[in-house]
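In structure tokens, the next block holds one chain alone, the form predicted on its own.
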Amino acid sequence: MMGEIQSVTVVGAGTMGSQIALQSALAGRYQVTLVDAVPGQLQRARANNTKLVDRAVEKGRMTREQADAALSRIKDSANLEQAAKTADLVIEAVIEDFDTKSKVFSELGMHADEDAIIASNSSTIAISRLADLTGNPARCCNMHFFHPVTVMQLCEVVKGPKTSDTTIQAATTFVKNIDRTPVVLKKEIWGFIVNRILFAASEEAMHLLEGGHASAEDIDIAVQKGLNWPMGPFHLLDFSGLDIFYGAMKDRHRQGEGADAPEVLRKLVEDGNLGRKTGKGFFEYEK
């Protein structure tokens, strides 16, 4: 019988995983284990989280004691088997690649407690594609946080066809407890809510650009000033990483959910122009 969540394991210490772990620790009520086997990644994650809380202390958003206490609640581990055994909730936050996530879910099925909730932070891969690998799909759901987790309020909690109501209730309660806002998808669909809307807008923006109707800069200005978006679609794509968006569009197409990626996006990715992280995407940036 599923009990109250007390211990949380986050698998993957990249930007998303490390910040999910930090946000969970900041709540003050959970012991958190951050798992990553890549040499040096846990150290980088701790350094980045330390910078985040140091900045919050400088700006008066938390005390030094609160910051130090949050960091102390996060335990680093390279041993997924051991970390999974003690968790009431496991959140997978590895790269957005189906094969990689499948391997993690298979291992969690072997090692996680039978009552533990197993969630994927995937932005597009529905939980029904992963849940059966655990042997207990009723305890599996999507918990899609947004980057940067310590700033963005939303978490999409997605109910798969075999996910229990108890799992969804526990997941949404957890999200509220870490000071984030859950929305529940009662029926899963590719891309969930936000990405379906974002993809539709971004695709249309790229079609306008490809058709020579307006420049990327003017399209962004139009969306910012006309729709009151804080960032236009092309700057947002560059910020998120064009390779991430391209891969998601290719996955969507393979799932029969939409058209293939536009040519302008394909060419940028193949040329290695991936947005801010490479210094060039739809726009150029100082490295």
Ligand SMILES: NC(=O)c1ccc[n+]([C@@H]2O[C@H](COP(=O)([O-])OP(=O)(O)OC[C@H]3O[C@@H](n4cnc5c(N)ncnc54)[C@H](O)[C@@H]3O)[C@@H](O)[C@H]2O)c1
Contents of the next structure:
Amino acid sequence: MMGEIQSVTVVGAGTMGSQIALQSALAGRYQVTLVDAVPGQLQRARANNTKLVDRAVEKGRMTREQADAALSRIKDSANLEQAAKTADLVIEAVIEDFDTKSKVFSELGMHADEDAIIASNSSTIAISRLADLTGNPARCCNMHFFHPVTVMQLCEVVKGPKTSDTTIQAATTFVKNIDRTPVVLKKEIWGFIVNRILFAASEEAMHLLEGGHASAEDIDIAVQKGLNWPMGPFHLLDFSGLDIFYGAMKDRHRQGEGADAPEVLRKLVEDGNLGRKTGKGFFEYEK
Ligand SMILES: NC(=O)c1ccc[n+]([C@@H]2O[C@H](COP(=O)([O-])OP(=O)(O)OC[C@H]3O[C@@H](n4cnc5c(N)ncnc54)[C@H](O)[C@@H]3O)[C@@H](O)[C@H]2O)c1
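Moving from the form predicted on its own to the form predicted together with the ligand:
Expanding to the full complex; the earlier chain stays at the top.
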């Protein structure tokens, strides 16, 4: 029901979905259902969330009772239809694949209450591409959380061309209630706010590197010490995974929203140097 959100369903129990569920449960006021289609993933998500709260208890950031209560508020489900029926808010966090998300949105359109809010956590698929599949696009928006959700404060709430103000209001209230900080993108655009700024800075950093103007080390030092960013753009790219960034740049280019990926990035990705996870990207790392 559009009104007060009481029950939240998160679809996709991977890196993002599992922690969105945990952060929602930690608020103490929502019943949370976490759905995944792949056998074993719900158990993995529960094990990861248990580790996270155990560490928080050890560090004195929450009590054992709060931790146990949060975990017990998350119900696992392999049945999207059932989980959709009981939700006032559904947050979709399945893999970044348009066809997979389209199927989920169509199913949600069939089974969720017609006023339930349906949000996508996608980083690159704006809500206008999915909302009509639910039959009621006014109740759809993007809710773009950041990794790791239990640490990163921000959630970008994105208004598509058909999203109602009531939906944006309810989504931002929910984000505040789970102790995260909402910002509203009033007019949907590729990359939302943070990734547009990040892409602009990263592109310029690669441009300076390719032009031989400065080394990757010095560009990172300049940004860290001159702009007070905690990490320079090349370390951030390596940390995020160069394949992810490369894929997103290609996608942006295909959608007519910016330049193609620079040569320096293409070459690293084609050589299998994907950053920290492979031991080499713009910098080298111990495996
Ligand atoms: N990882 C990040 O840093 C990050 C940050 C912000 C947003 N996102 C976005 O969040 C979404 C999820 O990313 P992730 O990194 O958590 O991916 P992930 O691969 O870790 O998790 C995706 C989960 O979805 C499940 N799944 C796939 N198809 C399904 C279906 N039909 N029904 C139910 N579950 C299904 C998979 O089994 C998997 O557990 C993507 O849209 C991504 O763009 C990711």
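Numbering follows the first chain given and starts at 1. Heads up, when I say rigid core I mean the largest set of C-alphas that superpose within 1.5 Å between the two forms. Note that this is a predicted model, so its numbers are computed, not measured.
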property	result
CA of Leu274, rigid core aligned, shift of 2 Å or more between the two forms	yes
Core-superposed comparison between the two forms, Glu114 Cα displacement 2 Å or beyond	no
Smaller rigid segment rotation relative to the larger between the two forms [°]	10
